[in-house]
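First, one chain by itself in structure tokens, the form predicted alone.
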Amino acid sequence: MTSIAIHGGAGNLDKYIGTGRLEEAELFLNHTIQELHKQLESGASALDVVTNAVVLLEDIGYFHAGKGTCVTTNGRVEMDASIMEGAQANAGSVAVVSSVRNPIRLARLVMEQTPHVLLVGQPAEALAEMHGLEFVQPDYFVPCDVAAVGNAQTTSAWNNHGTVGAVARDKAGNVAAATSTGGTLHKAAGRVGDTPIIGAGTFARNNVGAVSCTGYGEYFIRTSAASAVVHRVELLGESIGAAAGAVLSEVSAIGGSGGMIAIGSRGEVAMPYSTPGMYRASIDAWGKKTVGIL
């Protein structure tokens, strides 16, 4: 049985409250969820599917990643992404990378086509370059709190933190998951979070489960929390709701925040998180499609 789980970001999400944000988010989820399942149920593997899905999140510019992405304090955009597939533990991620249009083409690159997991910057961007990635140009990128309530919004870039990911199972059994952000908002040059952290921020296997995550990124590393929530189900025997439940309160207990979606072995989604909001959309197994935002 298919399912597939995506996420926009977790965060003080009610600050869009009457700007037209919320209701363009939750249907562009809905219709994207939908779109993604079909993907499943026509055979499309897992891997394929979860790279489809934060493609298009990151496209949209309503989240912060791909083209919604913000500068940092140097003035650039720095964005990182992961993914991870659950048959052979196979994973590739970048950080710091300004010009790829879609970060999480990339991360696959790394991936596929290179011994490595994690490659960061400029010679992230020149394996794009080889293998014919698309690159844009800095007026490319409008920020998403910019498009939503204008210039005048000044709230701490340690209140507003995005992410996009995926989470999906598909028909043979195999589990994968990737995830994409551009950071805090309005964080230090150099700064990376949990997302290119195989095991803090996205982390699948086989049989057991898929998680991507978004939040503060220094507490998912912090907490390894990703593959904690797999851990907890593989050696513990708990569902992945409650791992994720569990893991999520250790993030809190820390002093951190936000939210995670994870897949099960048989297609059970968890979505859980400590913020105001989150968006997500969801297809488990049993053909049940949620989606929320606040």
Ligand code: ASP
The other form holds:
Amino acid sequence: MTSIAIHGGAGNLDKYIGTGRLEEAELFLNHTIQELHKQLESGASALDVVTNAVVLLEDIGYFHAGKGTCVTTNGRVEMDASIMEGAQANAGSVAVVSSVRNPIRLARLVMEQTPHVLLVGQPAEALAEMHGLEFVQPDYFVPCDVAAVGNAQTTSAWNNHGTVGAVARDKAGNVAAATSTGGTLHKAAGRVGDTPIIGAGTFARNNVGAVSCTGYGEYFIRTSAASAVVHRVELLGESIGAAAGAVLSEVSAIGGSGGMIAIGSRGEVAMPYSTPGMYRASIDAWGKKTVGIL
Ligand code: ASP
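Moving on from the form predicted alone, please list the structure of the form predicted together with this ligand.
Full complex below, order starting with the chain above.
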């Protein structure tokens, strides 16, 4: 049976109560998860479906990735993304890209068209150009926070972050994970978080699980969060839910916060978070749909 989970980032989402943003996002998540599940049920691969999922999440502008990305302290958009498939452990990622419309498509190009795993900055964008990916002008980006609450009420620095991600298991039993972000809000120029780091923000291994993380990336790097979940399941025999919860506790123990979505080998789903909210939706292998934010 197929299974899918998506997220639009974890954080202080209670600040959006009364703005209409939470209701809009919930409708979008509800519709999107059903569409993606249909794709899996029609035989699409987990890799294609997580790519499609992240493109939709990047394009909608509600989350801090793709269209909704906010600028760094030097006024530039700097986005990171990664993708991994669980059959052969192939992976691709990009960091500090500023004008590609869908960084997740570029991460997939790195995986499929180069011998490398991670490309950064201008050379990564040259690869996008070579393969005809769409580029956008700076005015394409409408920071999600500003769109929802207006300039005056946006909060700053470490209070805010956001990311989008997807994990899926297809009919053939293959799993995949994909994550894309504008990083933490008001981050320093050149700062790279966990999202493009395979094993920290994204990880997938067939017959074990797939994970996509969101939160203060520095803490997810320091705990190798995404791969730690998979290794706990594999080596300790924990359930995917217990493993995800344990790794999130490790993140909290060193001062971090955030959340993750994870799919286990049988298509079971876990979506724990330690922040006031996490945009999330899933349909597990038994057809159970979950959509939530706070
Ligand atoms: N993990 C992302 C980063 O640190 C941000 C987030 O998920 O909110 O870049």
